[in-house]
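Just the one chain here, laid out as structure tokens, in the form predicted alone.
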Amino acid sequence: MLLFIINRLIQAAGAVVVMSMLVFIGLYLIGDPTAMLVSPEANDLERAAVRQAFGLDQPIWMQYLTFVGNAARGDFGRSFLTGQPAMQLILERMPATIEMVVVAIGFAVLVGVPLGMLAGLRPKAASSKAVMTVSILGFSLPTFWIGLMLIMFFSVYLGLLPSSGRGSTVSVGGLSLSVLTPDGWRHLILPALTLGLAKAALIIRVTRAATREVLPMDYIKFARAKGVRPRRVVGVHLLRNILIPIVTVTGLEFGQAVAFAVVTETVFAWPGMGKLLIDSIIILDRPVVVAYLVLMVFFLIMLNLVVDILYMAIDPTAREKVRD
């Protein structure tokens, strides 16, 4: 297990280096950030002074090596726009994104697993067909369209929920959380529901497929032949053996939602990391973009490691494969 974790950490370091290099080169080729930072009326001398102040007058390889050297010390540079440390800007926005994703994934699991099991246990029932039809719609419809429809219905027509912002927050250990206030929940419901519906649709389909695969297994037939109550067969024997794909998909979707909740945060003006990324890309704020992507790559790799460890905890045969 220790060698497995060390190997993953080495892979993480390599992936972060390669990704940072690609992003750095890509942003360099897109354009000159000084065009966004200085007035259109500025002369060439003023533009050159700005480029020199930000180190943009150096060759790309020199800029990258400087970035790597500073990043090794935990310094990812300062935002071209605000002058604040890039990583500090990202970490300040992280609690907003994390809490929205946690609520969304929690909703997706609580809704998706029972409905998926229902569709798998009774595939020919009308209720199961209705569940699968809804899951196909939820999986196919664009996230931004779902968000706009929810805003139109709950905010414009009914006037029940706010359509933007985060609402009031409470500081806990230096983190600003909106899930601890009623007003925060009112602002959180729509973006979390928008993100959660698509995730729930995927979990429904995965759970149904896993249920259909496990039902014909001998241990399920044996449990039924012994007279085990149907509820226990489903809740213990069936559920335990379909957890592996559910945990895997949920973990991957959680990481993807944290890293790429850009559309949802933009639609609802949610002050999270995704909106910060979009704003930074627009003005070519290279330190913020690179720091964000480096952090997300590391986060996704660590999340995959946690998922693999959970996978081995659930399935003993996986531990044997690691030892081999």
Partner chain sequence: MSTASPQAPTVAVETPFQRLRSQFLENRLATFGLILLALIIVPSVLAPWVAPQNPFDIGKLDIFESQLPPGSVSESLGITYWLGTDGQGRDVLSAILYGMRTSLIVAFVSVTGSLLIGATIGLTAAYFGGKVDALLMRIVDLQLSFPAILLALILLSVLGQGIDKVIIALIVVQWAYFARTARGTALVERNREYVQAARCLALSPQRIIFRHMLPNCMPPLIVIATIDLAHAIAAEATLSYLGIGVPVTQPSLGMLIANGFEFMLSGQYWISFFPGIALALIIVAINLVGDHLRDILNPRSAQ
Second form
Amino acid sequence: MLLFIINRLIQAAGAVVVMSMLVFIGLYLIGDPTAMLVSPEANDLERAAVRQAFGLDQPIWMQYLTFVGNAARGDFGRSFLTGQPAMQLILERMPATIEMVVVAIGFAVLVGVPLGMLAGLRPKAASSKAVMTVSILGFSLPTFWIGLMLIMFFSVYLGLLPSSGRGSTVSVGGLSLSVLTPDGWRHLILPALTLGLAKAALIIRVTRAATREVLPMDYIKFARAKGVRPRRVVGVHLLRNILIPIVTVTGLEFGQAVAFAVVTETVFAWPGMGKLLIDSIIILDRPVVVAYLVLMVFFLIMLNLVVDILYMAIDPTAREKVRD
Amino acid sequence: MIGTNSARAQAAENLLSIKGLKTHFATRAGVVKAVDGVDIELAKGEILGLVGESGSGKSITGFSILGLIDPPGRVVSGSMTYNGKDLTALNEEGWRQLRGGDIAMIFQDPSMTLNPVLRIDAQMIEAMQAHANVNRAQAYARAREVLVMVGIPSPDERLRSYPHELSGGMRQRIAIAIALMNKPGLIIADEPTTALDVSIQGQIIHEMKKLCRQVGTALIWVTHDLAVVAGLADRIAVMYAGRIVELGTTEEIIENPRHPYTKGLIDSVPSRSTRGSRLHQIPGMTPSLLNLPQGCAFRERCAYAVAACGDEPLNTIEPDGRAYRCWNPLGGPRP
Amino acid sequence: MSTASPQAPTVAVETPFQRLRSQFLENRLATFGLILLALIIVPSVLAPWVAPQNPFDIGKLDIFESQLPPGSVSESLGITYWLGTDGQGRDVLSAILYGMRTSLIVAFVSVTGSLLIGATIGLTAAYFGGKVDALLMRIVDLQLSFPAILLALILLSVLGQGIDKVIIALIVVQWAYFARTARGTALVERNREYVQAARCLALSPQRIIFRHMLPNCMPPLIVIATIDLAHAIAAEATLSYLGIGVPVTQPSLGMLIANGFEFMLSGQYWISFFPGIALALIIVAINLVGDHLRDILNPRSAQ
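Having displayed the form predicted alone, please output the structure of the form predicted together with the partner chain.
Every chain and every other molecule in the complex is listed next, the one we just looked at coming first.
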């Protein structure tokens, strides 16, 4: 087990190196960073001075090493807009995003797994067909569209819930959280619902497919032949098996949801790191974009590792394979 | 075990009595009559071999007895009584109490019957707790006891294992142990040795017979292999295309088959006397159960077919309980 | 269960296309989707000729008739604003037709591009196998594990705005799905007799891949392409909503929705709402058609 984690960490490190190269090539070589750093009226001499000052006259591999060296120390430069270190800016915004995503994924699992099991257990029932049809919509309608419709209904038409901002927060150990105040919840519900609906639709589909796959298995029929109560057949024999794909997908979707928070945060003016990314992209605040990307890559790779470990915890046959 | 007195008197004390069982599957192509009029009488502690090719309906018969037929399949008619209890009148909870309590089942492929993500102890304990009001420790003790009964060494270690950590033979022994947990009156074993190595097959058959005799459990052993049940069963029922075509004591069936299909099955079993010669094979294939033609379903493959075979063969029942469905039985019709 | 589909016996009077058509029309919901799709696509493609107004011709707009509710009649232009007007006095219906046109163009071109690139890479990987396969599929996995929206955002922030840039970004995020599907199908096809025969004839790999294997791999790819059209429309709308998609001079549905957002909060719902409904309708219609197409063309689910 420990060997497996070490092995995966080495792979993860490799992935970080590859991704850092891609990010570097993508952002530093395509398009001329000098254009970002000097005023358009600058003459060639001034440009050359800037290039030298920022090391842009060095060979590419030197530039890359400098970038990596700085990145390793958490130094991604300062925001063009505020002058603050880019990474610090993002880390400040991160709790808001994670908070929203956790609530959204929690909602998606609580709604998606039971509905998916229902649809899988009774595929011909009208209710199951309705669930599947709605899930297609949740799956294919764009997130921002769902957000707008929710705002239109709950904020504009009913006037029940606020359409933007985070509401009052409580600081816990340096993290400010909305989930601890009623006002924070009122602000959190719509963005989290928006993000969660699409994920719920996906989890419904995964759960249903897994249920349909496990249900005809001999061990389900054997459990019934033992006289095990239907509730236990579904709640233990079926659930423990379908949990394997559900946990895997949910874990990976957590990463997707953090990325997709970009959209939700824009719609609801939620002050998370996704909103920061969009703002930075629009005003071409490149250090912030780079810092966000590197952080995200690191986050996704770590998430993959966590999902793998979870997967082994719930699938005994996977543990065996690792031992071999 | 085999009643030589009148069948009626025997039926009264029978453990299981099935009459005219029909289990059909409504598919898009039409109705598949998997089981089409099966009668089985089973005495307490009796071992019956239910033999037939794949698709003959033998497994479906087994599942029908436990009410485990899933849509599109359905038991369309027939009566089933177990210990005087009318099974066709059972509700879902009644069926649940029957399954694993009164009647247990062992499946074909031991690599598929145990839940891969649950430990053996959980799978054994739940089998007991589904039927008896016992705590975990009591159920665990019983699980340990039956594992020893089926010949599993170091049962405590096995109870802590996951199915994939055990060999196929070990898993099937555990499935047998689970079947024995609640001391059922009847065990239905659906080809339980087919997926195992030949050496383990013999052991399991031997132990199974010993255990059933010891505990007094009746057994229906479903198989496609006549040789397997020859040394195990008291009586043999041969199934073909959803019907029992011949029934008799094991000795009579093996020594003196009346139905040409039974003879075909016997001839296709390799034995010492047939060594060196070509093995016999029944020509043709199992007919599709979708649109069975009128008359004897075997007549297309039968070397003894006569004109009368175009009509439905009657079930000839001899005074000693021997029965067969054939217009032209081997050895000629008895007076 | 074998993944190889047995050749269905063809009824003499029916061509495969006719059979597909009759099978398709059996499902009422899918037929409804197809009709809905036609009702959206035809007027959108013909927008310059059928729209009440050219919403991008400043000379044809009346700025004093901005933010009119649906059903208002224009006093200066003599037309009825069935779906109201936006902040610049643009007829919302006309803007939707033109916007849908842009959305459809982006979606069709990007999906076709992704299909071609993805199928080529997937078939190549399957045909050659070994290291080529491992490398290409590693790239596909890497690409698929990275959130598509971020990739598109970053690309557009580097490339800048423009319909062509959006198309490029969408191709980059979508090709991998096609590559994976094409490879999966082609792995089965590769072992079929006709490919072996073609190899024995010493035909060039290009010829075997494109002339022999590709046509047989098309059904699943067409299904994916159909459903992917909806994804592409949604993705383009999202990018444009975020303000980094198509330029303001050629607004797509996403941008129309974004433009109407502030008005929505003050109760003038129609500026965002109707483009939103149009967007939802096209996505739903494509999904209805695509879902049923998958049921028909996938031999596993047909049983």
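Positions refer to the first chain, counted from 1. Given the structure is predicted, the values throughout are model-derived calculations rather than measurements. We call the rigid core the largest set of C-alpha positions that still match within 1.5 Å between the two forms.
Of the listed residues L202, V111, L243, F67, only F67 lies at a hinge between rigid parts moving between the two forms; the rest are more than 12 positions from any hinge. Each of the two rigid parts keeps its shape between the two forms, while the smaller one turns against the larger by 13°, per C-alpha superposition. Per-residue C-alpha deviation between the two forms, core superposed: Q63, 5.5 Å.
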